[in-house]
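Next up: a single chain in structure tokens, the form predicted alone.
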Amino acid sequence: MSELVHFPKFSELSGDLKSCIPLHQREYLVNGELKTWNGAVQEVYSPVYFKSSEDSYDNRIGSYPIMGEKESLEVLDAAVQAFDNGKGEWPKMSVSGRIDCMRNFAAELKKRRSEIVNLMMWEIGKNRKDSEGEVDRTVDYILDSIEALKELDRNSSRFTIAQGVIAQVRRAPLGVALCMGPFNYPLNETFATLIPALIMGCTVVFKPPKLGVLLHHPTLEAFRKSFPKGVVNTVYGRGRDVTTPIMRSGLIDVLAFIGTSPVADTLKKEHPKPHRLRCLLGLEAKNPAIILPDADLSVAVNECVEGALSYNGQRCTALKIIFVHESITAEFLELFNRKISSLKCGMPWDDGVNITPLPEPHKTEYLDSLVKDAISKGAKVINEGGGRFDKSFFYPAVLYPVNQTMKAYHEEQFGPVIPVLSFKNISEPLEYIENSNYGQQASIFGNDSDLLSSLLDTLVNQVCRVNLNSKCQRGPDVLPFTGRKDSAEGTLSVSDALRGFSIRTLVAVKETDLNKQIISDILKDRKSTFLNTDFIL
């Protein structure tokens, strides 16, 4: 391992993807309408390093808006104005109206897929399989919440009649949502929000993350031609600047957010009306995997190398942190390690590349004080080159055996650091889940039901997924997404996404003639979006 990695010159990449950088965004969707900006920019930089002569490196790939209080302020009037108190175009169009709006921004998402995989590619160093694979399922996400709101709406098309009381039970939006999505998953987990928000008949303001900005540039002409002006509008710029203001203004009505704990109570602390506001967040975690001692070696090796070292490790679903039983420790690190080494490490866009340089500024540091610290307090980095790193690149380490006066015990590495602890007894591992601040997902392996439905009866109720002989994971979009403790509030997917942006609101009458004479009216001359028995093929 003389070399970690090769960092290209720039002349050795494709066409494509040097055509698609330096991108130096100007624009802002705001009312409908791409203005162009003047102001202060934030220079992008990659984790991808290009040599630009023989002995010195660039990374500098673009730059997008650095906007303040004033313009966010425009934009947030811009989604108040377009939802108008419920009197706006797009909270009063018919389900059918909404759908067709969200079927075309689909078609125009597909159209532009090279370019966000592209960038996405330079942004956040997501490798080429993972990055067309984000784009893919955000495109099904979108036709899978289409049909799940017209199995929602079908369900709704009926009246009940009850005690003299006709009713008609419809799911109404809520209003005006901050949508913010995570760096790891920019496309993806941040239209796990967006798109619900919209489809319900809420108004959006939009915040990129902090990194993977300039991808969402080919969305912006998608949502200008897809949508009515003011339902959708972006803002960029520091936090502290720009949604800040949003949330003080008190007219927000859903925070939707996916970062860290710490940001999302900033943010909640600003509403000056917090019984107001409805919040949908999916924060941190920190899932252990238990291999107990009659497991398959094979699947837990394969299940745990691929659920620790995904895109790096950079998930929230990752497994953070392993518990092996001391049966068979010794037998699952031989093979682990030997796992991890077939592994391909490279730059994102080489075929078959596994480990790819990491986008957070300082992370390489910052992992590399965790292996320090759990070196000095007895743990060894147990797989050959493990915690070696360059410029962006970390090479996965393997940390063994690891106690609980350790930083890798505790804290969400989100790389490529594995933490191994080795047990005697069931407790133990229990025991870490237990004390845990995060209650996402656990992953067990092991083939004694008897253990194993006893284990599963205990983790339901301190995590919000148990998965049996599998890594930990999101998918797929139909299952409830969610986590108890500090992981996150509200649940996440297709369908309860649907419901997060909006609330059961009724039209209920007395039963007598006339109130009967006047739905009739209604209902056979469409008189209402709201009220009506339409039933959406």
Given for the second form:
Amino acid sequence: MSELVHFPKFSELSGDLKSCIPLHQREYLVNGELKTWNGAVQEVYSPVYFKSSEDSYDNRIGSYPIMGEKESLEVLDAAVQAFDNGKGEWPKMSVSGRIDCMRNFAAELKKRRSEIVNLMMWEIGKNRKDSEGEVDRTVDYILDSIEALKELDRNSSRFTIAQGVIAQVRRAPLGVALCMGPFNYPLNETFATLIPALIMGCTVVFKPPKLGVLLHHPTLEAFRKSFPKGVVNTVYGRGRDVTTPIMRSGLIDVLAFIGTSPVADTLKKEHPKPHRLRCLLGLEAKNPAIILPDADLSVAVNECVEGALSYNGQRCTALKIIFVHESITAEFLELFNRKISSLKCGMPWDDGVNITPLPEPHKTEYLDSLVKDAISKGAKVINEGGGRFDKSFFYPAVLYPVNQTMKAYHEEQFGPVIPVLSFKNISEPLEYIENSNYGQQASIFGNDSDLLSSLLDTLVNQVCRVNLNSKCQRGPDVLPFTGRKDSAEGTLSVSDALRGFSIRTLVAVKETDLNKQIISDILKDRKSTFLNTDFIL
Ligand code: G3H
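Alt. form predicted together with ligand G3H, vs. the form predicted alone above:
Next comes the full complex, this chain leading.
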């Protein structure tokens, strides 16, 4: 049998890829200090196996601290002290002061781009183009958050006078945030909550995802240099040892978590005063594509392949099930399979590579079990070579015809298995969406504006973004990103996230001469950071 994918010899790799591993991280950031960890560590294994000798492979690329309850509470304490019930330097700092710190951080992050990209490729197998895109998108997100905060601040720089009351309304930080991102966007989706939390004046404990820890190492010194002590703190280790005690303390005001709903539910339940806890959650999804009879097939095929297989289907927004009208199913599948066969398989750093090894342990076995389950219930793998796997690499499998009895119909595969169904009546995919536990997005492909408008009017009440003739996706980041049912809580976007970590607070006075004089004095001499009419340029 031909080699499915070429796992390289270590000696074949370029210098910068070789020199960035092994990385044995022993530092964690607490109270403005990079402390050295002397306890137990977690070995890090790459999805990329490399030949260490003729017939043996290795994939160990480093290690990081496994902290315990004591250290995680020490980290939490640093964040609590830095917020100091709103009296801390950071929550009391002027908006322009916080913006300056954030700008410095963005510049520091940019300097570390190639280091982060190399570690991202090693740790989670994301291809070079997408890894670079993730860092650049994160820097842009920081700069856009700065602009959005300026806008928010400008809109709040006026006073309101109503019924004899003068008031200034602004947004104030909620307190201490715990931020946790997922492995598939370890940098971007951790920062998608961490950055707005910080810029609004919260202090933060952040825990990198289980896979994708080392790539955060270069950011630790950048955080240390850019923010006052205790504003950003990190924890590493098993959830039950680190995040459980942090949540149980009751000292977390905002939980920002992107991952699975069972983990989110467990974390929320640990908080002793749930009504005090605000949550921003990005959870599972199983977004469908619906291909109508009059769809432009080349557009539908290209978008569906990209939607189902970019980063090997490991995106919450990936197209995870495809419904094709029966009149065009044969043609669609032929073109779809042809397109998949043109995708390049290889290592994350190979030029133009699309399909790469998967980082989650035992993922290929899980995907294989989905394929076997579907086959046992009447489906076939209809693309050449579909479902072959070797170590961490899994060649995309197109399953057809899929039905409700199969796991692939219900489970979020989060990988390169693509269930396809043929439908006669539009009620079939709609029924799937109505019965699904998820409600993030959907894609519809077609040309008939009458049918499309009636469909989208139905779907907007089931999901939170309907994509016409294009794949599902989160970006551009200025658009709201959320979901119904088990898919999300709260909304992320550059401007929505700023609101998620803050609360409207106002200063109000009765319109008397004395009060007017006090307000004038405060404004004239710029005595308050909250009460002011500054217009940030
Ligand atoms: O994993 C879920 C991500 O939020 C998807 O983001 O659509 O930009 O790939 P994306």
